[in-house]
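Only one chain is shown below, in structure tokens, and it's the form predicted alone.
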Amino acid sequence: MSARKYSEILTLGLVMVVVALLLTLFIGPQFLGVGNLQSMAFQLPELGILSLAMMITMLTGGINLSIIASANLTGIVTAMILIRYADPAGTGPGLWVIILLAMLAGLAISTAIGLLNGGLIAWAGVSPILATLGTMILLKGLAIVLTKGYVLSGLPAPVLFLGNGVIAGIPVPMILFALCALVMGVILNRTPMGVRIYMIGSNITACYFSGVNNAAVLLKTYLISGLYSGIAALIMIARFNSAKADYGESYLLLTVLASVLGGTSAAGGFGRVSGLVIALIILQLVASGLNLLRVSAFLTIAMWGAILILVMVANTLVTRYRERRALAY
């Protein structure tokens, strides 16, 4: 990792410590108490996995606006199968087979959505923002048609463990998030696929003339993004014990904010999983602190938008400063 990346990670780490200390000062020692930390550990994973799904597309210079709609449709399909065929109070291997098949069906849906996005962008040449915007609207419509706007609830107990269980004091969703972040880090930093993703984001034309199949890389990128949305959906329905067409709509802004705050360039080519994870912790600390301070949820969303604008302006100014400094030498 270059000195620049070390500097960015160190800066984010310092910001995280300062934010934690300031909020502890305002709220009191209970802010960093075991109960509140465990509560944050249950809330962060689904946003974290969705942010990983957003980040990998941003690294190619694209974006995936359909991650929330994809997650909701995945959750609805999974919940419909479980409610139809699984007895909430049932036990035995038959129940586990139904749960496994329902989850695989949900993940197949999210993967198919990722392939659709990738095909539109890589083969049809549609811009990522328009392709995923169209997919988002399509999926939201399908989700409402399937549910008629109602909440689907009453999932089997083993499914709920995925979103509310604890292993050795660590929430199960946090363990799943750590695994997802680890896999994403390996893909981006230890595989040829990761190198090609960064190359496409840095200069897609140069990447093409270096012999890379850009269409195949973009297709796989959006497939991974779709799969991660599906994993987040399984955690979401397990945590809420239900599925609905409009769950987590505020997450879309936060996934972009977490990616940009964590150092992912909106133009592509730069960004690390470690930076994203620290950014997610900062956002979770702020969200939890504002909640304890009883700040309006609507005002909080407005603040996220303001922070996103400030971070993007700051990144642009820093980039321009570095370019001018490089030219001066």
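Residue numbers count along the first chain shown, from 1. No experiment lies behind these values; they were computed from the predicted model shown. C-alpha atoms forming the largest set that superposes within 1.5 Å between two forms make up the rigid core. What changes on going to the form predicted together with the partner chain:
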Given for the second form:
Amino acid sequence: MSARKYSEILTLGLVMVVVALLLTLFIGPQFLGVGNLQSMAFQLPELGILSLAMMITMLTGGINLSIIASANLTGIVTAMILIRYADPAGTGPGLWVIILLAMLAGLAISTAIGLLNGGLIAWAGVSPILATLGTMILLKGLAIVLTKGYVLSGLPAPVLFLGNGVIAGIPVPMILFALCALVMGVILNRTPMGVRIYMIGSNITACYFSGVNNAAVLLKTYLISGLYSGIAALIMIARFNSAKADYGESYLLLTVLASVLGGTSAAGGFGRVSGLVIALIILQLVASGLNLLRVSAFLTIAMWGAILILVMVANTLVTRYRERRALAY
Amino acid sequence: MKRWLSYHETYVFIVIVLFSAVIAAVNPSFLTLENLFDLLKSYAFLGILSVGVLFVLISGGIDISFTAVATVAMYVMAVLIIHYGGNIAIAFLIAATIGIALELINALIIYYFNIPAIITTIATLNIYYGLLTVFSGGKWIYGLPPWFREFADIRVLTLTNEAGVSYGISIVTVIWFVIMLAAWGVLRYTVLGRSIYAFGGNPGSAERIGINILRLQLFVYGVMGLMAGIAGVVQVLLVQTVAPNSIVGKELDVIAAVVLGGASLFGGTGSLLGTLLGVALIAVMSNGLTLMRVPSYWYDVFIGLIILFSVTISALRRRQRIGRMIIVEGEA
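Would you generate the structure of this protein in the form predicted together with the partner chain, following the form predicted alone above?
Shown next: the complete complex, the earlier chain at its head.
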């Protein structure tokens, strides 16, 4: 088992190196230059944190279609509070208190959304697809009602640091992403809650009869998912210096793709944060490379779809091959 | 009476009647034949797609890609009839063929590689839509042939209002209702139709009683493709232009309508009457919001609330039923 995990991470790492080499060959050495590496490090974290939010629900065999809508609503509420109460040119402790409160309000909303999803799924027994589909439409509606479709912009300068700042050469969003990934890794691998999440994904009935409170675990899972989408939202508004009802809609496919590419099983039960991180790096390399090669954004989208299917097909074939070999011995 | 109360459809119907009463009280023009015929025309697109989605949901699957399929079908159809000419039957034939072909690809991937339907179709949605936008350059198509425009204006019943403007039942409405009737017949009276329910209700048992699953999956997604193709043509008939980005993103609205009508994502349940009522509920609500002068951006909030309310109720009822089943088994 541990040999298998090891080989999957190794394969992914190998793919990453090959992709990086191939793209450098096509584009030239500037692909791996400091400038491009740093711009990639600014782009990856939003998608990364959203993918973590998607991955934890997929581990239980569910899915969270509402992460993007949840992130946008969180961003809009935070931005509205900031624009209304914070003086853009202001300084001093008053401004910091307002910023802190605005962010807490945003995170409270995203957590409440997680609670709503979790409650519907865990207590009422609604299927995750339907529950999160419903909340997605509702949240998007609320976002449009709040903004009337306009862009909210002009956030106070200290907030922008969260999305654009650099500490010791490392972009701040990257540091936040690393923290989020670390916390997720600890939750999944070092706590009883993490073990239960994997167990629910593998066999929810067996999990129930081994004395686990399935409803409580599912509730916490969607709560964490909601909270992570909120953190992604804060980075997103800080980076764009604005909030809007329909930012990042193409991210939904990419979060599923990153999770699946990183070894998360769509049926639940398997998947590791380390795999997801390498998958995200691969996706970011390819995205930047295609961008530098001036490939149309829509062709890129089509390609992501094709890659998602190919990865799933490969996973199925490998599993079948393993099962057959296991039977032969 | 008690039997009626056990149907999901009864509740949807009651909600529609209540909504209609409120809307009519605020704005009496809601209850005119003109408004009704207009709704029956403009919701034909959603209605036809919902028939396809119903088939997929009954079989226990899900499809997200059908809006992209419909877009590809209508775009290629429009390009071909403008370039080579033809007639309305050929237009439908082209779109239906493309729709079926693209959905069969979904079915084959889902069947042979055992990939969850939601992931497969999220992927193919992006492939179909991405490639179409690349090849078409995102350009809109205008200037459809005159015979195509004339077909859209055909009415089977024409009335005139006080202002002297004529209105009536559009040919598009007739197409929608013929499709629903045919689908009802297939689901209720054919072996294939019954086996879709059997498969959706319990795939393992269905396989053991000898249902050919590959054939069933191909049929279900084939129907979805056929509906996507026809709906694509209907959409072009309604708006007389083809925009590559006009319907992608609406897939969840259609699924919502079908789910409101009582179909479950667990498969095995759902009816055409329910689906029609689901579409009617969405149509009445959005029309009502307009007639009551509620700003249109509230629309999604209402839809979202209604969906969450409806799925929660049906999940709780399902849970209650399963609980009762366990008690019955225990007693036996």
